[in-house]
Structures are given as C-alpha cells and as structure tokens.
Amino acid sequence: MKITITPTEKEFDVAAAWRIISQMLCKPDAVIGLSTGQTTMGMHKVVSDIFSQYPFDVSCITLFNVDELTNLPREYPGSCYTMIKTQLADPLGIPEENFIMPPTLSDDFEAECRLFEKRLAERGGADLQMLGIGTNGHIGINQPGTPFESETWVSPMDPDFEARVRRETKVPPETVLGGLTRGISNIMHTKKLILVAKGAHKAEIIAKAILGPVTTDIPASVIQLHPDCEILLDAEAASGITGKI
C-alpha cells in the first residue's frame, strides 16, 4: 500500500488528475472507474482542462462510476451519471457506448446489477478505480457492516445524504431511495485502486481505515489487502497519520 501526501488541495487535484490521464495514455482502451463528490470534482476539472489544451485519443477509453442513485431521474444534478457526464465524459468526448452506467430507474435492479458487471467484464474488467471514502468509512455506497464478499447490489444510502437528496428532489416518503453500487468484492478485483481524500474532516476516518484493523465496520479498511493500491491525500486529510507511517 503506497501513501502519497500532497502539501495543498490544488496539488492534490493535479496529482489525482494525472493518475487518471496516465492510465489513459498507458492503455488507450483502459476501463476506468470514477467516484463523485466534493473530493473528485477538482481532479475531474484538471483532467478536462489538460485534455482541452493537449488533446489525446480517448476513442477507446471506457468510463464508469462506482455507484449510482436509484429511483431518481437521471436529470437530477446529483445523479452520478449527470455529474460524470458533465465533468468528464462530455469534455473528453467519450462516446456514449463507452460510458457505462446503470439506470437510475428500473423495475429490476438485480438484473441491472448483473448487466452492469457483465458490460465491464466484456471489456476486460476495471483497470483503475478512483475511490472516495465517506466519513463513516463507506466505499461506493457500501455502508459499514457490508460483507467484504458483497457483489454489486442496491445499498441503503447514508441517512444524512438521503435526507439531503429528498430535500433537493422532493421525492415522496414512500419512494425508496438507495444506491446501486459495485460490491466490495467487485471493487477489490479492480487491477489498481487509488483511494483519494482531502480535507480535515476526512483525517479521522483515513487513520482508522489505513492504520486500524481490517473490519467491515470500516469498509474502506479492506483496501489494506489489495495488491496494488495507492492512498492519495492532501495534508489535511493526512493529519491523522502524520508521524505514524
């Protein structure tokens, strides 16, 4: 497990962006998993900015996101499809057939989970997964307590996040919200993982995830067992491990 710490948030965004670009340049048909949220927005902008100045061939690159919200329209600005499409797929001109995402609405999400994994497997599986971490240690939408052998499934949302989504979308209480997420087993079968975190609010959970025991109470701790994993942090997110590694 390699740990990289950048002095500033800006340097973090640049370093993370180059991890994505390097994968694209080294393997022109790479299958790259992304994550959405405040941590990744800056790095995605750097990728698109570099691409706009120095274009390169992405015609065979496949993008996907590690998870997606369920029972909301794709047009919702907070859907992973919309965020990745706006932040990366469109700026890079990724063909729609190379942007693999499960639907947000379906009568059979179990089938959609299987189809999502089948489409990735048909392209050789994921080469790289940029992986965020929640303040409770979740990866994807695999909340604490999720078995490490879990396969792609529809998980409950974090309660605070669900409350925010309901406020923003005005969905009725009887609509069950969740997240179709790659299971921990699927994530761990990715060839290379890069766990990214920035900000002081992530310092405590980062320390628990990479210095503490491997436990389903902190799903992200499982990455300690991955054979090719990098932890990329800014100085604030790394403050809980400074002097301990």
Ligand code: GLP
Contents of the next structure:
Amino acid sequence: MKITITPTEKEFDVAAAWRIISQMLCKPDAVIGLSTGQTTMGMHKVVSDIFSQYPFDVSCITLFNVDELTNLPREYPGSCYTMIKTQLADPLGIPEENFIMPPTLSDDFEAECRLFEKRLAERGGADLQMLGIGTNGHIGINQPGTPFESETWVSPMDPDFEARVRRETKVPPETVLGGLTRGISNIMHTKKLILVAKGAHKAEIIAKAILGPVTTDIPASVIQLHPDCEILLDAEAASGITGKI
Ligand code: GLP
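The form predicted on its own done, now the form predicted together with the named molecule:
In what comes next, the whole complex appears, and the chain from above leads the way.
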C-alpha cells in the first residue's frame, strides 16, 4: 500500500487529477471508475481544466462510477450519473456509449447489476478505481458489515445521506431509496485502486482503515489487501496516521 500525503487541499486535487489523466494517457482505451462526493469534485474540475487547455485523445476511454442511487430520476443533480456527466464526461466529450452507468430506475436492479459488470468486463474490466470513503468506512455504498465477497448489488443507504437525498428530491416517502454499488469483490478485482480522502473529518476513519485490522466493520480496510493500491490524502485527512507509519 502506497500512501501519499499532500500539504494542501489544492495539491491534493491536482495530484489526484494527474493520476486520472496519466491513466488516460498511458492506456488510451482505459476503463476508469470514478467516485462522487465532495472529495472528488475538485479533482474532476482540475482534470477538465487541464483537458480544455491541453486536449488529448479520449475517444476510446470508458468512464463509469462506482455507485448510483436508485428509485429517483437520473436528472436529479445528486445522481452519480448527473454528477459525473457534468463534472467530467461532458467536459471531456466522452460519448454516452463510453460512459457506463446503471440506470436509476428499473423493475429489475438485480439484472442491471449483472449487466453493469458485464459491460465493464466486455471492455477488459476496470483498470483504475478512484474510491472515496465514508466517515463510517464505506466504499462505494458498501456499508459496514458488507461481506468482502459481495458482488455488485443494491445496498441500503446511510441514513444521514438518505435524509439529505429525500430533502432534495420529490421522491414520495413510500419509495425505497437504495444505492447500487459495485461489490467489495468487484472493487478488489480492479487492477489499480486509489482511495482519496481530504479534510479533518476523515482523519479518524482513515487511521482505522489503514492502521487497524482488516474487518467488514470498516469496509475500506479491505484495500490493505490489494496488490496495487494508493491512499492519497491531504494533510488534514492524514493527521491520524502521521508519525504512526
Ligand atoms: C457517497 C458516495 C461514495 C463516496 C462518499 C464520500 O457515499 N456514494 O462513493 O465515497 O459519498 O463522499 P464525500 O467525498 O462527500 O465525503
């Protein structure tokens, strides 16, 4: 496990952006998994800024996101589809056929999960997965307790996050929201993982995930077992591990 710590948030965004860009330049037909949230917005902006100044060939790049919300409109600004489309896919001109996402609405999410994985496998599987981390240690939407052998599935959402989504959408209260997420097994089969975290509020969980035992109580701890994994942190997120590694 390689750990990189940047002094500032700005340098964190730039360092993460270059990892995404270098994957695109090194393998022009790369399959790249992204992650949504506050942590990744800045790095996506840097990627699109660099691309607009120094365009390069992305015609064979495939993008996808590690997870997606279910049972709300895809046009909801908080859907992963819309976030990645506006933050990266559109600025880079990635065509819809090279932006692989499960739907937010379906009568058969089980089949959609299998189809999502099949479409990624047909392109050779994911080369890189950028991963955020929840303050409870979740990766994708795999909450604590998720078995490590889990395959892409629809997980219950974190209650705080669900409350926010409900406030922001007109989804009726009787509609069950969920999080379609690549399973931990699928994430672990990605060729390269980069887990990113910034901010003091992530320091405690980063310390547990990196320095603590590998346990399903902290899903992110499983990445300690991945053969090509980097943890990219700003100084605040790293404050619980500095001096201990
Ligand atoms: C959501 C996403 C996760 C992401 C997490 C981190 O739960 N589904 O994939 O890792 O948010 O979010 P933030 O970067 O806003 O802390």
